[in-house]
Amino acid sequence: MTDTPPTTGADGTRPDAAQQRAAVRERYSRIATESSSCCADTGSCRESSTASPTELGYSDADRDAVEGVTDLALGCGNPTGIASLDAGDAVLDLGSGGGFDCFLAAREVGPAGQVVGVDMTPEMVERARENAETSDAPNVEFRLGEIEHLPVADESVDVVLSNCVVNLSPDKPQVFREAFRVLRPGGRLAISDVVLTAELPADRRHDPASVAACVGGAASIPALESMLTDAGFVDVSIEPDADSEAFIREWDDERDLSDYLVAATIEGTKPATGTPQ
């Protein structure tokens, strides 16, 4: 485990990319080893996520299908629920954590499909691999890597998933460019994440712990739409989930974060003809 990073960037400004990555890696290292939740021990968030699996969009059948594999309360939605996966699909999960969504995807794509999870925290990858050993999912693997620099070949994936992770990246446009690179022509992006609905207070924007807790790094819908279209995606759709306010307002003891954030589904498609010229 690394030392706890500083609470602000230089001169009290927004933390730089290195500080953000250090904060995220430290946070999720602790989560993987202590089985805490996304907002645990931040100083600004409650000790545990209050979202139930049902609130996040998971069914009882989803939970039963991966019994014994915890999602560590890290998500803000159910990306497999919007991905419309087909048998035989190759799926990539950005920031796969303990692997919960990967195992759900494996159930959908069947033995002819493949699921790869990528996470930058070694302890999370180790946790996911341990889960894989106890799950009947031989077509799932986990790789250590950053979502801005994916250890995945060009045009090798049919669907890219992610669950409340892209907001953690200090370089979101690069995340979407990488997702576009690894997708086959006609492939699609299906993400659950948080988006900004109003400007966050400075103390949350400038706090690496807030960034690591799925708050300080969120972007607005127009900004995300621009990032996706600039990366080459078409048929971009970002749909807020108003029901998410019920659990987002419980994320912070000091203020109601639902005044600033909402969970959303984020979708896009790589043109079937390949990269636009």
Given for the second form:
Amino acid sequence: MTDTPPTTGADGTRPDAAQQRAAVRERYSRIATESSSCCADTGSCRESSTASPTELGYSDADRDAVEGVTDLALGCGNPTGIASLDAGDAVLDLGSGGGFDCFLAAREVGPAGQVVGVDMTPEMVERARENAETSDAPNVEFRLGEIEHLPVADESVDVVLSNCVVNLSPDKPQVFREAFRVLRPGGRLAISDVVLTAELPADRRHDPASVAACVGGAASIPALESMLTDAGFVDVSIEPDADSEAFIREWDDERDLSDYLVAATIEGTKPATGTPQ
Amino acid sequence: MKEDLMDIICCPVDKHELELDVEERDDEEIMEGTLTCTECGEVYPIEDGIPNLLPPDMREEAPA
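Can you now output the form predicted in complex with the partner chain? The one shown was the form predicted alone.
What follows is the whole complex; the chain from before opens it.
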């Protein structure tokens, strides 16, 4: 299977978890400090030059609402759009980056709601905090944390969002277990991410830089489905977004990655029964 | 960070509650301080208003 988490690097074929994490941190710390367009060399989950917010499913109103923050929206979809948030919801964003999706979510949940973004890159959290100051979002908080070890209490949030981040994790099943743990019974997972549609060429799969660029670490739909089900989620749905081909094609100069990858919306629900509400 | 965030944060390692120790406050915002796990005793810093709740081994890799 191509989607076994790359946890061993001893044979030199796959980056190990530490290498993968280091590559991801290094890349996103650079993006955070160098502002908008960077790393055209290896492509990214989204650069402003290749996919507009509209292509990713954000409306003009979304963009206007968080003006000035879009430059750091490095995603592959619009998880806030698929999550159908309610006023008062507590929302957790895994890998919040510059905070774009958090600010959109904050607008949906209103003053009674709360949005928390977790990201493991200090420079990104710093940028997100600066963005929070300029975008008048009193109910958004950011903290440094790892999505495999969420610093969030059990059953404390209504919705877990994530935009093109889970593919970066060296231990995806653990990410889904953590998401399940922090969700309240009946809580929802709404993720946009890239998924594999065919086995990647070996050079892309084994390269930490390719993993950091949201390519090498992507998992297949059946693999993700079983990870979500194993974590306890029900009503699991993974829907590929055919329109994503246009921007994924731009991610790599040497080959058309849309032959291997597609952006998808990944949803699941924590069962409401069996646990006291 | 704001103090009401204490309701939903926890130790990333053992998921127990954290105890807040404020060193510097700016209105509602806690700018500097520490969060200490009530179970394992691990101390997590709050620097520039950002709680660093990375697991200890990752904080050593890249301090905030």
